[in-house]
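Have a look below at one chain only, the form predicted alone, in structure tokens format.
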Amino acid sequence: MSNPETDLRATNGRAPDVFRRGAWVPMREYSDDEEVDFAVVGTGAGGGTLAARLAEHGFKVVALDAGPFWRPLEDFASDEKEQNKLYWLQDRISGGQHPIEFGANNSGRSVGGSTVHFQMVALRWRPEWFAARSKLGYGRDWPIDWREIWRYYAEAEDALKISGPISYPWGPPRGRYPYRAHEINAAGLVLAKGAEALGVKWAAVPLSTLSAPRGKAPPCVYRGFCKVGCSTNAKQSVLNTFIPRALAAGAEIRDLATVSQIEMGSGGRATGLVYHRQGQWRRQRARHVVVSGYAIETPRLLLNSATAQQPQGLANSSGMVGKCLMTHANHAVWGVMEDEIRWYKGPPSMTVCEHWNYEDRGKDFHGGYAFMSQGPLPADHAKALVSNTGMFGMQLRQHMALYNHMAGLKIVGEVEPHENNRIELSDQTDELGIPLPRITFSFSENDQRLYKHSLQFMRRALESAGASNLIETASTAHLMGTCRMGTSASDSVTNADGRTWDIPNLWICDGSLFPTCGGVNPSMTIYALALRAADRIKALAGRGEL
């Protein structure tokens, strides 16, 4: 059996069939010298979705990913340590007052990107967040009206067969989710009990894992290993949804392909990519280049592609490439319940409270946060206890002996966009000679007021539900910003379509486009942006404006 971390799987006219052990599906291939319509860098929620949609629109597409092409039925184990292989664990230099930890919470290295290990939470943005400056008085306005994104949310939810509640208690009315909600586990009911005691609403989390069969994919069996890779294909990731669509529509997927630079021609347009695969440096010609490497690798690639004409990096005349990095505050409160909870059974987050995303009164901070029930696996939770509390040895063993009685609540908390939070290139290089990214991040005073508020509220909720021995932990999740979209070339990198202001055939399609980050998980908004971008590209092509 080949090693997917070293041996190519998408090659010789075929790619893995992720739904059948040892099987293959046909794959169209392009030569490096053939000028494809679009070369897409990265195959996560942005790049993988866009590649599929562009191929379905009839474009010639090659999508490259630095990670392996996994077969979930064969490659994924019920073992936390083994599944670290899904994370982007290459060296990154992290600094600032609150250095970000990279890996499980924010970075994937796989065909399908971070969606292969994401927590499957499928939430929409509050409409007012798309006009945060105009309507709420902080952050920046997006260049897209919320109604347009909400239409694409519905399409993404159908593509992923999101399992959700019949009615969702926050925001404008929306249609029914494609699949019924999952039965809520005991950990989710703890949140429900605490929320009701405090007089706020709660709901089942819309999840990107099946509650009923879908084609060759079975429904979720609640084995609890969702976050470290679903071995049954119940999780609806890009790997088993949009990638098969891309292949069927004629796109080529290149696994284990690391892109180092975007090449520029004499006319101020991109001409292709330089990438490393199978021990060789190669060049792919392309009429258009789309960068979808997420909030660290996208600016890293643009900065490393600097030319004599654009010495500060490509698409960086505004100086905004790499700036305004955002993460989500991911602080939590944990407690011990008298009853057995067994929180590991089922998806990690099964109930949510968005009260403080939609309520603006009674706050001493801008922005909002959602909090959700939790179900961490043992090693993950023990690590959080050690790093946050210093608990170790016999004390840690005794606390972990209470594992089956534990419950927890954790936020996805909005963070402000500040230019000092940024990505730069360091003087150190990786094994391929590419400069390492140097990341600087610090929570603002507003960010700190937000997560302190959340900790107090979640403490009250857990205590109201009957929890004792409460412990707080601090963390971050997700990455956004660094190549924000906008309405002006003077203070943004791209327009609303993800098309860079400086280079007309260079596009960006991932979470780096976010001008603000909201208080929910970013995946559904990235999916929506990708679907919209593909449709906009098709429309522009139809008018001869590409």
The other form holds:
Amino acid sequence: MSNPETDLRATNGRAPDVFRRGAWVPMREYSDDEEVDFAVVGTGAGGGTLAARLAEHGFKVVALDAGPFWRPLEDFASDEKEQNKLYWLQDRISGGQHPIEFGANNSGRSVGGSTVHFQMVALRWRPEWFAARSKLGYGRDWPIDWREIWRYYAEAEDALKISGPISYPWGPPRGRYPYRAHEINAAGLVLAKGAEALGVKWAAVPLSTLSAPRGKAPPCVYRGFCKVGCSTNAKQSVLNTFIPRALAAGAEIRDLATVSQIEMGSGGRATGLVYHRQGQWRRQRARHVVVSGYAIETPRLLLNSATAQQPQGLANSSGMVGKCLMTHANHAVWGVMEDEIRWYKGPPSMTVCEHWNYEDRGKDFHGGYAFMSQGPLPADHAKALVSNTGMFGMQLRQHMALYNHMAGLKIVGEVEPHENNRIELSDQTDELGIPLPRITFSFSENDQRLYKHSLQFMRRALESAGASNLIETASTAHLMGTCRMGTSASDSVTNADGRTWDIPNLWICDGSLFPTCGGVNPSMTIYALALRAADRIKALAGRGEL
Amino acid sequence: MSEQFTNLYPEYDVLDKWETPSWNEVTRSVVQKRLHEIPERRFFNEQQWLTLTAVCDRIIPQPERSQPVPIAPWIDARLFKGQGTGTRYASLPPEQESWRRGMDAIEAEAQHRYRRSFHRLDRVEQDRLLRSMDNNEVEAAAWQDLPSKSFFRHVVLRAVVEIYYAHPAAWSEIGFGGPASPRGYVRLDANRRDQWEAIEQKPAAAQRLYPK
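Same protein, different form: I have the form predicted alone, so give me the form predicted together with its partner chain.
So here's everything in the complex, that chain up top.
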């Protein structure tokens, strides 16, 4: 079998059929010289979704991804180490007072992007967060009304057949989730017990993995390797949902294609992309360019595309490209239970408490956090343990031997947008000669008050559930901001549609757009923005305003 | 501190499931290589290699095994291939350079303190030296601009445990179900196990390892 990390799979008029071993689906192809309607850089929750919808709206679309086109049934082992192949492992220089860990922690390198290895947590934002400044007194307002995003959440949940509870205890009423909630594992019930003891609500996590068959995809068998890639297709990732739709609608997907620059024409419009594929530098012409590389690669590409006219990088007249990088605080408390929990069974997070996302009284900080039950695989947990505690030796081996008795609670905690948290180009380059990104990140005082509050609360919850030998770990998860949307060209990079203020045919569609980051996992909001952007583009085209 | 390992799952070997529906073709091929194709040293020099091997032995002591799970060869192999982790800490040199300089610095620290090589120290001395790295209390000049605590926690410890807990012997000793595709699990409740999961020796682990 060919090696998908070095040999093209999406080529010669066909692309992998991810649902059938060795099978193919037809793929329309465009030549580099043909001016396609949209060239999309990146095929994750932003770019993959947008490419599918634009193709379904009748546009000519080419979507490029630096990563391989995996066949989950054949390529994905039940093995943490082997599955490192799903991650973006190129160096990112990480500094600041609290340097962010990249790679496996947050960045995918695959057709389908990080959704190939994400933990499938499919949460909606609290409505007030879209107007955080005017309603809650911190952060910034989004340029979109919450009701509009909530309509697109429903659409995204249906597209992914999210499995969720009949009634969700927080926020405005929402419709039924398309698929029933999964049976909750023992690790999830530890959270439930702790939450009930402290008098706060809990719920089954709405998850992007099937609880009943869907087309050629089977229901989840609770093998627990979700974070290193689902080998059965039960996980609904972009790779097995929007990518097949994109191909069926006539989009071309180019795997192993690394974009280095956006090309600008003399009229202040983008004319296409420079990219590297199979040892060759090539140029794709396009009427519109969409950048969907996530919060590091998107600004990296804009900064690396600087021209004489735009020496600070494309679409950067505001100076905001690369600024206000956000991640989520991902602090956790771990304990040992009398019971055998065997948290490796089932999706890693099966229950959630969003109490502190919706309750503002009694906080000494702005923002919110959710916390979820945990089920890390052995090496993942050992790494968190040693890098936080310095534990080693027989003590470490013996502690890890309690693996089947462990339970943990971990937050997705909001951090503030700060201009000092940023990505820039370094003076070092990768193997293609593209400057490596240098990232600076520090938690603010408010961020630190938030996660301290959460650690205290989760300790109480775990102790109430019967856990002993508690250990705390600090971490981060997700990447957001760096090309924020807004209402004014002076302090944001794009408008509400993701269209850059400076270059009318250059768009951004991914988590970079977030002006604030909320206290839940970002994927559903990225999907919602992408679905909305596709509809807006169609409407603008209809009015001749593209 | 005792160097014995209390195995809570003495009857369990995850490799017994090799031919069952818990293991698919791709997983078998990956684990086969891990068990039988141990790479030769190509990245570190001989002295660095001796130091690294001794460091791995202290981070994951395996006194009960006649054939310990190999760790150093896989670190060497990854560095030789130049495979990164995605993160280069700004406070540390690039990863390959950090490892080479770090091993040299551990050796220099041992010479500075004991006038002996690190791999010749007894285990109490070795542990004490590693612990002082973790406390940023090292003295050798070789540590200059290589912060020992960051190097120890974020580079060394992470790499060592990532490799150890990728080995079937480690999966077996912690009672982890191991590979699980296409067959996953059915029983998700506490204290319930599928018949293809490890049986824990009673009394329960927590009581045996952390008696009240």
